[in-house]
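One chain is shown next in structure tokens, namely the form predicted alone.
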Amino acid sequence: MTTAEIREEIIDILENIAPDEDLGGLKDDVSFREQLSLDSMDFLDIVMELRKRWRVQVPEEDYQNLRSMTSTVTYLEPKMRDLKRA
């Protein structure tokens, strides 16, 4: 997957988890929690969706890598480079 495809996938996941949020102005370097009304359960939903859709495992100690769009894409790029949707 390309960087743009990973970003689109993250936005799709966020749209499903927080359908009332306006993601059009999402800033890449600002944490999701600062921009969106996400709680810890929503964050776990993001992790679960990555596992369900792409079979990507994110260990708990790596959760801090999923704070913003930039950090999430950077973390996921090597894991998703050669993946096809589950």
Given for the second form:
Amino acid sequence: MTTAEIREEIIDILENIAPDEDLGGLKDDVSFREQLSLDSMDFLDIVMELRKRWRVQVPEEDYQNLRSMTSTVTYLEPKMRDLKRA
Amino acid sequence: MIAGIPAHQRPDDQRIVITGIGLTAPNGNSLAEYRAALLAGRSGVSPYEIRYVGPTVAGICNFDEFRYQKKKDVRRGTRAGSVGIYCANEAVRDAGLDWPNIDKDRVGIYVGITEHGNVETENEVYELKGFDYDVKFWSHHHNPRTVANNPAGEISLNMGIVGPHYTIGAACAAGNAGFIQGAQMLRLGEVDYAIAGGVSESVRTFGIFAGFKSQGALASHADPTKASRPFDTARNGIVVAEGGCLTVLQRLSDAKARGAKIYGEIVGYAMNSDATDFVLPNPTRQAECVRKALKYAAIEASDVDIVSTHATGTTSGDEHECQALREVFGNCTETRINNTKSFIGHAMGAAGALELAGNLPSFDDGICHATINVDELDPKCELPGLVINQPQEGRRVKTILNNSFGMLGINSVLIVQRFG
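Now that you have shown the form predicted alone, what about the form predicted in complex with the partner chain?
Now the full complex is given, and it begins with the chain already shown.
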């Protein structure tokens, strides 16, 4: 999966978790919390979706890496690089 | 104590009145729509299919979930929560309360439910099967969705109500139990406004359909609108329905002070237990419950203008209730008797509240809605005053008695009178 594809996956997950939000103008370097109305349960949803869709595990000590789109993609790249989208 | 004292002799701060109604039923999303359907004989039962059970029939509501909730809140919460939020907001709006300026610490939420948590648990287990039952795929939403206070708690979150909230688990007597709890808390001075009634999401759990089927108590009919047929010889069980009805209850003194519209006054109630069987009703205890409520209200059986029956369309349940009613109302030639489940099915925790609400407009229009789908009245269900298939009009209605009974032998009776 390329970096761009990982980003698309995250956007797809966010669209489900935050269906009222407009993600078109999301700034990748700004934290999700500053731009979107997300709480701790939503972040657990991101973790769960990654686990369900791609069997990617995000241990609790790594949650801080899901702060912004850029940090999330950077963190996930080594974990998802070898995965193929259907 | 006000039990046994006629309503008009009680102090105003001990008299409880209904000042707002919000509801969703399979045949209407407001009291006006619902009442119109009841008077027109319009059923809300439709074909339905659910996991494992397959094609069946049910009463499904089509209220606009997004009127009071964001998409995210609907996704995160439960169907019972959404039903409750819709009904509570509608009730507050209908009551004409100055909501932004009301002290939310003085509002209590008392929601009757038959069951809660089955829907989410079934869905989670079903999904977990796809992950070979590895529980690390079990949702973190499971607990907040399945705690028993969930529907009331979602209302609190949605409306910013910081007073007490809880659900009252009372099987199918729950709607009345919600009203009773609300009235009691108002009398105690614990709250100034009670949002009270009942909700149900039960159509989304296959277990309730499968359970009734295994019991031989799930209704079926080629025409879904004819499937719910209490008192009819060909009745063959329960039509499961979803729905909700929540009211704003206030002390009469407060309602008068703000010039509120008053739908009716809760003048009496009773709850008791059969202590005889898990599922089979006990007509002796039911009759006792009715008599206790009449005594509380300080009225005679013959003072009751409309009895709203609980009858669900099962062979023995209907017979037993009719036996109980015959004992109490056998000589009351003026008392009329009807049934709402024949239109909407059994809305479980919402049933008692919805069935009362559908009858309340009779205080104004003098019409008693019918019980429909009675093609051949079962002789064992014959009662004087049973209003069959066509509504009856032309009589002043002052007193409505609402029956709601449930499994494990829980009985509830509520008596509401026209005010003024």
